[in-house]
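Just one chain is shown here, as structure tokens, and it is the form predicted on its own.
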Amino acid sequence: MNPISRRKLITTGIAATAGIAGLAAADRLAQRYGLIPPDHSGIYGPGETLTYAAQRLLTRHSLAREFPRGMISKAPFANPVAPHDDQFKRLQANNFTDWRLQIDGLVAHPASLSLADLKHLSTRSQITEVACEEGWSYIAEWIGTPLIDVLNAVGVSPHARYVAYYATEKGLWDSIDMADALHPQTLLTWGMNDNDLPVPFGGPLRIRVPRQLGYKSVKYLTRLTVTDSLKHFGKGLGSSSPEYGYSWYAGI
């Protein structure tokens, strides 16, 4: 990606406040630097493009706030999920020993990793906040394997632009660009508050993307697919969330 001057970005931001013409100018600039989100079409498309492009250019290497242990929430809220199927219950009964994360797509070495495999790669912990689009939030310690270490282990193609990830829940999937996939705070999380990750919070494995709203941190991960395009995934909007009115990019 070519560098862009802060002055040009600010100028475009000022133009955007002028309305449709400004948004169109921002869209052209975003196209020039390859910063078009997969949900860029439709009436809200120019706004989605401006938000994504501006955040990527200004905060590409920024860190989500990390908190001291004394600020961990005493009673974190586990957003309800659909009842688990029999296969999940069998895995749970065996303490998820047979749980596997499939990794495919633009990688040199497709893999099927157990929780033990992930833990063997590396471990990082962080105390960050889950901020929900519905208005609630909580702070917890998240323990897991940085996604960047997993991607390095399987050998990601230089053509990769996104990582799509899937849950056990039918139809639930999402994706992030490589800026977030390679970010040091993006974790494949298998622990929480000095314990295994509880099932209500996504155990045995969830992704944590602390620089985005909570719905990007999908629970019950089963598969990662590295790709150069999201056009043929689902409805081509980058995740299942835009199909229900949410943005693909949910930076905070």
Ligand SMILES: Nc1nc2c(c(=O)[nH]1)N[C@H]1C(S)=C(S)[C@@H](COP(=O)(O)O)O[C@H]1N2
Second form
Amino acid sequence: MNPISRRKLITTGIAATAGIAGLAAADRLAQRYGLIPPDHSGIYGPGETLTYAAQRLLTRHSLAREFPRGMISKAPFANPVAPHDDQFKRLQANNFTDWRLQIDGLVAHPASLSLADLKHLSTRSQITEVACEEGWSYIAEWIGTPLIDVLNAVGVSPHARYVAYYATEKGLWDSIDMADALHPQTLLTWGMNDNDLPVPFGGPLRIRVPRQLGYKSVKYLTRLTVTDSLKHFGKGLGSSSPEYGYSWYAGI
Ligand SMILES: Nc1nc2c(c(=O)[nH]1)N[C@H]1C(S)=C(S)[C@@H](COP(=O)(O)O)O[C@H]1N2
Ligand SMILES: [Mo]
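The block above covers the form predicted on its own; next, return the form predicted together with this ligand.
Following is the full complex, with the preceding chain placed first.
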């Protein structure tokens, strides 16, 4: 079953069994356990809350599927992006030696990390699938530093609830909750299939969130901010995607 129909099935399934009264109960439950996604209001509000809450309660500790090496896609598809700006090109010309990832917000030690710093911290690899909401997908080996190791290194406040992250593209940002941020498969990725991460695939640095759709795996990562609320970030919807009709939570 493809990821999108599975997700739809969960939502429709629960909604069908729960009925309208059940929806209200699920909503109260979600409120109580802090399972309200940042983009909950508006037309899709109740549905989004139900999907996010249901998945978080059921699958908080689940792992995205990992594949054997033989299943790595021979011709992975890089989703085209807008042309890179001059600053990016300058950094690229210098092999991204001067690339830095800023980490700030609710952390004890704000940091500015080079790729070498990340590699020095820890390395993990996993073979997982990138699934675009448009229906295509590919499998690759992703090599990087688990986000949890970086968060532990900078010291995350107990009040942290989300990690927001930014790309080089103006206005493109996203966020994940701490369940995904601290998840062992969430990777700050700098390598792919035994090589450096190629630029079309997000090099030099990309976050991989394999339990969610491809659009949460933002390429060209420049900054992470740890926060207890996303209310004052952008339009307050948790990421830029809801502005274009995509939900903040994209669990698969
Ligand atoms: N910075 C940045 N990250 C991005 C995107 C983008 O346009 N810019 N597209 C997203 C979308 S919609 C998908 S499906 C995946 C595609 O990953 P790929 O280019 O490795 O195929 O990247 C995501 N990350
Ligand atoms: Mo996508």
